[in-house]
Structure formats: structure tokens, C-alpha cells
Amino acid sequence: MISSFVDVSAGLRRCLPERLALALATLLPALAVAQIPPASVLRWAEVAPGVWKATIGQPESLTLLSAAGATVPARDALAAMPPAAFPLAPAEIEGRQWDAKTTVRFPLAADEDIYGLGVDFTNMRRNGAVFELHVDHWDSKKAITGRTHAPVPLYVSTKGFAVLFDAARYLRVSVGHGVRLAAKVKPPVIDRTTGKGWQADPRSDSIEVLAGATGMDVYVFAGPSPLDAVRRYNLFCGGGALPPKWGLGFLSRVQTKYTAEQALADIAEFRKNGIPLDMLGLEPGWMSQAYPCSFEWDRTRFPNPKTFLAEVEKQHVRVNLWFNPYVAPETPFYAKLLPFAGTHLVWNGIVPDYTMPAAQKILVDHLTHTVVDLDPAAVGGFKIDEVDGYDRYLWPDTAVFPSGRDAEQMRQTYGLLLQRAVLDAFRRGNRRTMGQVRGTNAGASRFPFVIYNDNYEFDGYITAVSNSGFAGVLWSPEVRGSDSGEDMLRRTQAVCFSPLALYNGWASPQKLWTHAEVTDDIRAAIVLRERLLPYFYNTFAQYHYQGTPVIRPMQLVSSLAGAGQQAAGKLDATANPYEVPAAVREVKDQYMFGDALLVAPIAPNVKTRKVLLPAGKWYDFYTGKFAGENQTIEVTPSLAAMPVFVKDGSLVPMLAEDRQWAPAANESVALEIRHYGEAPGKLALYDDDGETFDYEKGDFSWTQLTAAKNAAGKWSGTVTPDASGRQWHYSEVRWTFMPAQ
């Protein structure tokens, strides 16, 4: 362009009077910086309570909320959070739109951090970066950053509010990254020969985000803390997941090839070990065909699967089935589906284009049938698999869909379309679900799918469960086979503190009793898990009615709304909720999960780890000892614990008896309730029937728990059931206030 400039100058210079020329010449520069697509401040509405949208050009109708059905906020709830304005100067946002380009600047202050815009493997804050927003497989040999399983583009500001780019393409978004001409306020210049402070990257004051559309719509969540901005997006979405309370207890995948009878024999062999078992995991063997998919049970290995499901539900456990979306010429649906089918096969299967309804319901249908129905009790769930990536098998970006969608408006949705299928068909029985999936991205906040990835990097795996807090996604960890008891032992206890707790033993034979020399702590851990079913699954109700994350990392705990002043770089923010300390902004081992329990796990072969502990009092979980006050520790775990820590004051409810599997929907069970530390403790313990979805007609109840000293000194409980009277599955409430006597 400038070349071309340049040229037309020097002609001018010999065909014209020298003066006019040189007039024009002059003026040239001037047209082409007004070829420059002109910047626009964004007109802002507020859609919900606290929540503000703006448009640039004209949006694609395929978006990630779109896709993911997000389209009905949770309003109430909305209104029922603190009153906010709107966050920024409205006049330092501005949007820029042509040809088939759309780009976004907000402004970034010297002191902000922004956390979020997917689920990363290897760090927490994103100043100074950029990120190529990409569903993907997470890769740590290429850790291409922004490529990965949820890259949700959601950034969280520690000014205490959040920001959503709903537009459903690659998104490459600048965190204070490349200087703007029109800046108010530059990086000073230095002469890299002699100055000294040179920086190839000198830090912008922008936040900009490109997509390749034509629009693009954008939204502004205010907190006024950043938790509270994450909790105002997830209500945006509708709320968070609720899933069944067996979908807390714990999951087994099997070998490929497993047959029924070998399925039947892993359950006997759980309940042998005495370690508690709830979902069963089949993996491609159950189908006829995989890579591509038949959907159609294999006869050899299971040759009635309504006689082996019905075993199943006869030991209390779920089948939970994989499978991947890419349809074999042999399938059944296969002629319906076809003219639903993309330009590109994948493993020489068709990818039906999801974002027909038509289609959706020649799948959902066909799993219903062929899976569901057939003993709904039994079949709890599917693991949709392969809709990330890589580049190198999945569709390539040169294809078309029938919808007229193309290869990347589909790269970044597929997950999110296919979880919404598969909630789909439970709701049709009023049966909820629990699954995995591997690709996900915005809007996801309600469905019940946890994510998961074939790398086995602990560090990375527990990163990645601290991120998902910032991106309304869940993710877990897995346990594989190992050669070292000492690994796998880890790995379960950190999979019992988050969202999924499985083993998945799809490629390798050994199982959880494999290493005797730590089965016993396997099992205790597990076991554990099973009876702080009420804890988690108050949490999840939290996720859902009030949109607070199940995960909290350490950056959203510390900055919790306060009042006062507070001493720059000290660990207790809650006196300034716009400020991450400096010991807190790269924190990315430990996490919140839910409101009172600090999880700090441990890599395998690691003796001690250090633990930072936010302000106010934290207390050892298993033996009720006090651990620390807004400092770093350092703790040298036995193998049989993971370090877990427990706010003061808190009530953390459990299931009173060990148990092998979770309650039924019809079944009362004894409650413990423990009592942690030197505060009164108040919880609103929620409960419901844990398998329909009543819980939407109002078939529920949150129970007033109080635990208080009296005159004397003496700690007492007191239970205050719900007024409506309604779903109270707990036959005794028994108090322990720890540490026990």
C-alpha cells in the first residue's frame, strides 16, 4: 500500500506544475491513514441485573451462547447479588469492524491482573501475553498458548469485573501487549546501544481482541469483586451444573475390549476391596465399531445389554458410555444423517452438523433408544470423546457444513452442541446426568460434563483444575495405571478433591488394589470422598442457585470484598477486593473447593510442599489442629493425607457411616456435621431428591445449620429445617466439633 503511494507521488512529480505536485504528494500520506477503519465507543445495555452487552457490526447468528443454549439467565438470582454500575469509562472501550474483521479494546490499568480466558495448563495470570483462542488439545510439547480443551474467552480483571467475546471463531486476544500510536501514556523510548530498561515487549495499556467475523457481541459482568463477577457470568448462562449425587461418589473405566461379564466381575471386584464404586465406565469396546462410531452395542462382548445393565443397577452403580460423534457408513442413522454431513470425514466417518436441529434429534433419538431406555436407572452418562482436537485428524479449516457453517465456527462449538444433545435426551426422562467431555468453551456453565485430556503431567493437571474456576467449566484430574503405588495413591487423593473423582483403566490392566502397599489408603481416600457427598453436593447448589464456582482459585478467595486499608503486598486482601497480593498472583497448586475447604495436593514423590493460607484462621481437616493465619507454611504430609485445610468457623457437612456407593433418591441416611475452629459456624445446607430434575419446580430445601458456644462454653449444633418443608433425605444430625475428643 505505502509502495503504491509512492509510486503515484514520483508521477505526479513529472506530469504536473511542481508546486501542485508536491501538494498532492504531501496530501497522499494523510488519505491512506484515513483508509484506517475508524474506532467506535460501544453503546452499552444492560441486559441483566449487573450485566451489560455492546455490539460491534453485525454478529454471526452461530455464537457460543447460542450454541450452548445459554439464552435464559438466571434473573432472580441476578438480582438477588449486590446493585452495580457499570465497571469502566465507557468512552475507553471502542470496537473496530471490516471486510470480515472485528476487534475489541479495553483498557488496562498499570495495576490490573487478568486471570481467565480458558482453561490453562501452566499459568494463572495473563498480563503481557498472547493467547490464540482455540479448542484444541492441551499439548505441553507445543503449549501453543489459548489452544486447549476450554478456551473460553472470559477474562477476569482484578479491578472486580469480567469480560465475554461471544463470537464463536478463533479469538487472538493482547494483554498488554503491542503499543497503541493513540496511547495517552507510552513506554518511554530507550536506546537499546547505550540505555538501559529495554524491553522488546514494552507493556500496552489494552486488552484487544481480533475475531475474524463481522460482528461481534461483547459483555461486561460487574462484581464488585472478581468472584462476584465470575458468579454474575454463570447465572448469565442460566447457573451452574447440578448433577445426580452419584455423580459425586466415583467412576472406573475399564479396559477397550471388556465384555459384560468382565465389567460384572471390576464391580464384584470393588466391592471385594471394600472401595466405593458408582459409575462404571465403558470405553469403545461396547459398540460394534469405533474411530468411527456405530452407536450399536457389540454383540460378542455384551449379547444382551439390557440383562447386563439391569445387573448393573443391581450392585447401585451407573454405566457411564464413551463415544466419539464421527458416524460409521454401517451405522444405523447413518443414511439420515448423511445429508447433515460436512465436506470432511473424520476417521473416514461423517460429521453431521450439529447446529441442525434435525440432526441433533436423529442423535438424540438413537441414544435414547438404543442406550437410555433400555434401563434408564442403570445408564448414567456418556464420555463424548475427540472434539478438540488435533488439527492433524479432525476436519481441516477448509470445510463447509450443510447450515452453511464452516470448519471454524464448528472447531469452536461441537462440544457445546453435543453436551446440550446429551442433556437433552436425560431431560426427556427426567433423569439427570454426569459425564466428561473434551472440548468445550463458553456458555458451558450448566451442563454437567467435566473435562479431561490424555496428557498425565500432575502439575499441569492441577493447574488446569484451578483455571476451570475463572472459565465456568469443570475439569478433574485422572488416576492411571502406575509402576509406583506412591503415584498412584496421589493421584486418587487429588481426584477426590475435585469436581470428578475417577480412575480410568481403559489401556492398562492394573487396577486400584494393584500396589497392596498403599490399597489401603487408596481406599480410605475414596471412602472419604463418598461421605463428604453432602459437602460437595452443597456446592454444586451454590454453583447453581448462586452461580459460585465450585473451584476457587486462590486468586478469586483472595479477593473477596472488604472495607479499610490495607498494607500493599500483605496477604490479606479482603480489606481492598480490587488488589491480588503479589504472593497470590501466580499461585496455581492450591485451590478453594467450595466455601470452606483448602485443597493443597501433592505430587507424587514430592515429601513437602508449601501452603499459602489467606487471612483469617486455617485448621488441619483431619485432625482439627490449628495450621496457620494469612502466611505461607510449610507442611510434610504422611502418604496417607493429602494437605487439606478448613476455614475458621466452617460447618462442613458429611455423611455420618462409611459407604460403598451414594444414597438412593428415596433413602435417609445419618449427617455429621463438623465444626472447625474458634467462630460460630452458619451453613444453608441444600437437599433435594439428587436424581430428577424437580429441583426446577421448586421440589427442594435449604436446612438452617448454627454451631455456637454457650454461657458455659460449650459448643452446640442447631438444625432450623426449611419452612417449605420439603426434601430432607437425612435421618439424624450428629455434631462433631473438631478437633474430636
The other form holds:
Amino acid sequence: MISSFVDVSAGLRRCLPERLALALATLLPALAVAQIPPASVLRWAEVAPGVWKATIGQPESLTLLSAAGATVPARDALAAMPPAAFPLAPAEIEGRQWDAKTTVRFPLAADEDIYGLGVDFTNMRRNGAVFELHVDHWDSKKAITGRTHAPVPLYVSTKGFAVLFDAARYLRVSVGHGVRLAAKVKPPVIDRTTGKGWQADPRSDSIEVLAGATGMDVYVFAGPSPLDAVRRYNLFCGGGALPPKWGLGFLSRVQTKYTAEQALADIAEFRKNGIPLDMLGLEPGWMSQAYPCSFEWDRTRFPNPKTFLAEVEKQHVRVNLWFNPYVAPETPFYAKLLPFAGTHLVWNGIVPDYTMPAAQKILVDHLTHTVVDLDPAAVGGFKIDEVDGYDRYLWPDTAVFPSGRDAEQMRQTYGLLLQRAVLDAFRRGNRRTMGQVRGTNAGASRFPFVIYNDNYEFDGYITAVSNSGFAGVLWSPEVRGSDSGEDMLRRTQAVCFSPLALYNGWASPQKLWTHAEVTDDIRAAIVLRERLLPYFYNTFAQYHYQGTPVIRPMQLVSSLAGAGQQAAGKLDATANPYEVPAAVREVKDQYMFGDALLVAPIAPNVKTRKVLLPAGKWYDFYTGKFAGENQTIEVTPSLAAMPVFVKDGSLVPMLAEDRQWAPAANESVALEIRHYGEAPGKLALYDDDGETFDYEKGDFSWTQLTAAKNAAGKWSGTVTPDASGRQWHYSEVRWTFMPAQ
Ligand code: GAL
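In place of the form predicted alone, output the structure of the form predicted in complex with ligand GAL.
The complete assembly is shown below, putting the previous chain first.
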């Protein structure tokens, strides 16, 4: 043991004459080498198609995947992927275990780029960085540290695979940093005083991780492409989330102290202004006490919650209720939870040990019986706040919990445990939910929760959206009150092309119609969001059934991979077809939302921006006009619309008519299919009841849509219904071939 080496040396000095001690000490390096804990090659077992697991030492009983309940892989979907061999040389992957420390080393090739390792707001590529993956509120003033709302320890390699380190611990990860003595190829030794090319941080040939744990499970996800590897990860976690249809509409949160009357007036104002609304978020004031929380309606602001909810329901809106998990002494279930409390309070509330199923059941029972059951058609979800840290707003690292788990394990998993509890509460009533959460981790793919935070940097938010696609999570660049109409408009346009379209007015008296000069454009953005619901829903269905992330960062877009080599005529049988060209490595201000749409948000006060269009033809979403191909273009969009481009041959399913809220379960509406470009189009369009979990029992359909041009140059579309005849809520299909005539 390394620790015993230190002890021996100190002991010698204490009890032997100095000379003898010195002589013996010269022998110690040899002893020390002998005492380095041996590294062992990991033994891999294929645990699902294209997914391998290895275990080092004794993993702790609480892992990220177990906390998330991500224990039932979508095996059929994994089996439907192309067969894949183990993507690495097993002899190159080794682990070490000593005391309560576990390390793992993966090889890093000279031409390999690494992505993932959590939702970062500043960059995409991870090579050369050292992280401490740690659930925390993102600090925009600090350099990249790995402290973030979703520090998912999954890395994605441009060699076409992904690796997950499944330990509920703060993980230290070095990517290409720290050259090993045992490395077969080492950087050259150069004298700094006289030589050229000396490097302070010579590149290593490894990705190494350290966990303060007695062991760890490690997973490898095969490709063949990096996107396939992410798909396998999401499917291994049970498949991506499938929110209810209304969850993809618009959410607006009211000010903290709003009363029932004010909340209803807010809905009426939305309707009056013709701005679609599906969810109304109530902030801390819906509770009789917050920070810590009572989890009970406040009877001064909401004298009759049932009547209030009935009114909300009549307006085709669901409420989304804020909470943080710290339980106030006044809470009816406080006494029941007290035996499960950890050693420390947060805002004077207890911190229940939700790794214990009995504690989780108390919360789920309460949420189900006294909150959701009050009006299941009106209570649609929760916003789980303050589970991410800001070190000072959470339990300290000295805390311990009744299950024997410690502060660190709890911090890395608390958001996961609460998302699971809320999802369970809705599952009991066979109703889906759409929620928000401020801290999460690996295993979260199937949770219909979207992350948010208190920062507000536009560019950072868009990079977070991009990075979410590498992490099996969802991020929303929410809109808040604003000093200028342009700021509110540009942010609204961006949020409408993100996983959750959200105005967070908790701290502002402003409304989306405060800046009259932009109200028409804000309305247009949200109406478009609502009309694109079939497209967004289909994208989520792909996430659920095929594991394909909703948001695809440009580095995952296959027509970009290898493009640099292709252009240089270099791609041969030995070249890596997934190598990301240098120009794309750091693209962080645009992303694909689904198969068809390339979204290039434009920041407030920015007039012109560059957009990278991958290989293949791209068309302007609004006009259908050709925009470019395999090139970087510069756009100067009007205030009225944000740049969005469509891939050649895409079919974009939309609601044919403008709406103020999403279609209800089983409501049939007219569908418009837009075809873009010159290539023929093909799309499998998913549908189900949009509200329950019956799809898990097979109650869904995939309808095949195709568009083709005949010899006379005339386009037409065909619809081939699903043979099962189940769940199809479109009364008619109208085709538009862009540019529309
Ligand atoms: C913050 C949260 C805000 C808002 C506020 C209410 O922690 O990030 O979005 O909900 O609490 O007090």
C-alpha cells in the first residue's frame, strides 16, 4: 500500500540511528515500486447488445444508474442496432484499487477527440482538460471545472464509442493529461532552457478517472458512429423520455407571490393576447411555507385549490408546481420522514435520505394523494429546485445519512432520486408528466425533466443545449423579464427551438407582451412552436424508441464527420470516418433538433452570425429557399425569425392550423407535412394517445410518409398507415412542397 510506504519511512527515522536509517531509506524506492498497487486489465462482459460492463474492486451499492432506477435496458431496440464488436483493445484498459480509491485508464489516440463529460457551458471538446465531475450550480466566472447541473461521467469518442464511469462520487477525470511512466510512446524529453517545442503539459495517451470508492462499474457502448454510441447509452438507460404532447407546448411561470386569482388572470391574458399556453408554473408561493417547504397549498393565496385547479383545467392548462426537497417542521409528513433525515439541515428543513425506499414512498404518497390526485387533469408536473448545490445552499460534505451513505453520494444522486419519486407519483395515475430539475446525473435519459439554472448568459445557454445531447439530458435556455424587447424576443425564439419552451417570470412583473413592439413576433415564435408539435413529438419518440438524442450537437452529425478528410480526398479504408474536422470541433452555437432542423439561435443585439451547413443541401425553414451546402454562410436575419435550416429531402410534420394549446388526448386534428428540397422524402411518424403510459403496452403507431417527384416534375405525398390501425390522431394530411406555391 502507498500509505504503508509512508509509514515505514517515518518509522525508520524514529527508531534507528540516523545513518542506518539513511542507508535503509535509499533502498525504499525499490520497496515503493513493489508496493504500488498493481494495475489489472479489466474483464468485460457484454450485458446488452453492444454494451459491455467491467467491475473493479467492490463497487458501492449506490451507483448513478441504480439511483436513477436505470436498470432495465431497452433490449429489443439495442438488438435492432447493427451488431458491434468491443470497440477498444481490452489490454489497453486497466484499473487499480487501493484503500477507498479506484482508478481506471482508457487509451486516448493521437487523432481522437473526446466529447461529453457533462453539460458544460463554455466548450464542447474535452481534450487536455482535467475535471472534477461534481453536481453543482454552474459558475460562469470559473474556468471549466466539471462542476455543473449534469456532470454525467459519460465520454464520447470520435473513434465511435462511449464510456460511462458509474460511481456516485465526485470523479476526477484527466483527458490526455498526465504522462504515465509505463506509456509505450512518450512525448520527447526537451530541455526547456535550450530546446524548442518544450511543453508544460505534454499530451498523455490516456483518459484516467479517480473515484473515492472501493470499486466501480464501467460501461463501454459501441457505435459504430459516436451518435450510435450515445443511442446505446440512452437505450441502456431504458430509452429517452417521452413527455405528454402538452409538455412540448408552452410553459409560463408566474411571480412567487401570485394568488389563485392572479394566476387565472395570467392565463386569461395569454388567451387574450393569442399567445399559446399549455402549462402554468407556480413558484414557491403556492405553498404555505418555502425554504424549507411545507408541500401544502397556501390557503391565503389559494383558498380553494380544487376550484382553482378546475378553472385551470377548463382553460386547457396544467399547473407545474415548484418545490425544493427540504422538509419544513410544519409539513404533515415531517414526523414520518424525521427518522430518515441526514445529520444536517438545509434552510432549516430536514434532508430525507431518499436512497431509502421507505422514505421515497412517504414523499411519493404525499405528492400523489394530496397534490396530484386533487385534480389529475390539471396538475401536470413539478419543478425540482435546489438539488444542485452552490456549496453553501446544500448540506456540507461532512453530512451523513441513515442509510450509511455520505454527503458526496447524496449530492451526486439527489436530483436523480427526486425525479424518480415525481415520475412514480404520476405513473400511479397512468399520466405522463413534464417537469424541470436543477441537478441530475447519469441514468437520467428516461426522465421527462428539463434542466435550468439561475445564470442567464445567452451563449452559454446555447452551448449547454448542445452539450445536453452528449449527456442523455435536456436543457432549456429559459426566458425571463428583460430590459429590451429584442432581448425578450431573441430568447423566446431560441427557447421555442429547445426541449422546453419556457418563460420564467418568478422574479419579474414583466409579461411576454410587456414590450409591445415585439409582441407580434413573440406570438409568432410560440405559435410556430405549437404548430411544430408533431415534429417535436416525433423527435422525442425517436429518443424513446431509438435512443437518438433530441438535440444533436454538430460533432454528432454524420455528414460532418470525416468531411475534412473527404474534402482533402484523404478518406481511405484506414482513416477514421468519424473524425471531426478541425472547423467543427468547437462549434457550440448551433445544433440539430431532430433529423431535419438545424437551429442557429441568434443572440440579442447580434445582427449577423455564421452558420455551418454540413454536407448535403440545406434550405431556409421559413421560405424553403436553398441556403447552402457544405459551407459556412453568414446570415442577417430580420427580428421576426431566428435562423433555422432544413436538410434536403426532409418531411416536417406540423399542425395544419394555429392553436392556443396542444391537442387533447385522442383529439384529432389536421396535419400538414412540409417537404423541403430536391431529394425525395421519407418519414416514420409516431403517434399515441399523448398522455398515458399505454404506449408501453404497445398502444402506438408508426405511419410511413413519403414524398416523390414524378417524371413531369410534380411532387406528391403518400401516407401508409400503420398496419395495427392504432392511435392516429390526424383527421387529414395536407402536403406542402417548399417553397410553397
Ligand atoms: C430559484 C430558481 C428560480 C426560482 C426561484 C424561486 O432557485 O432557480 O427559477 O424558482 O428559485 O424562489
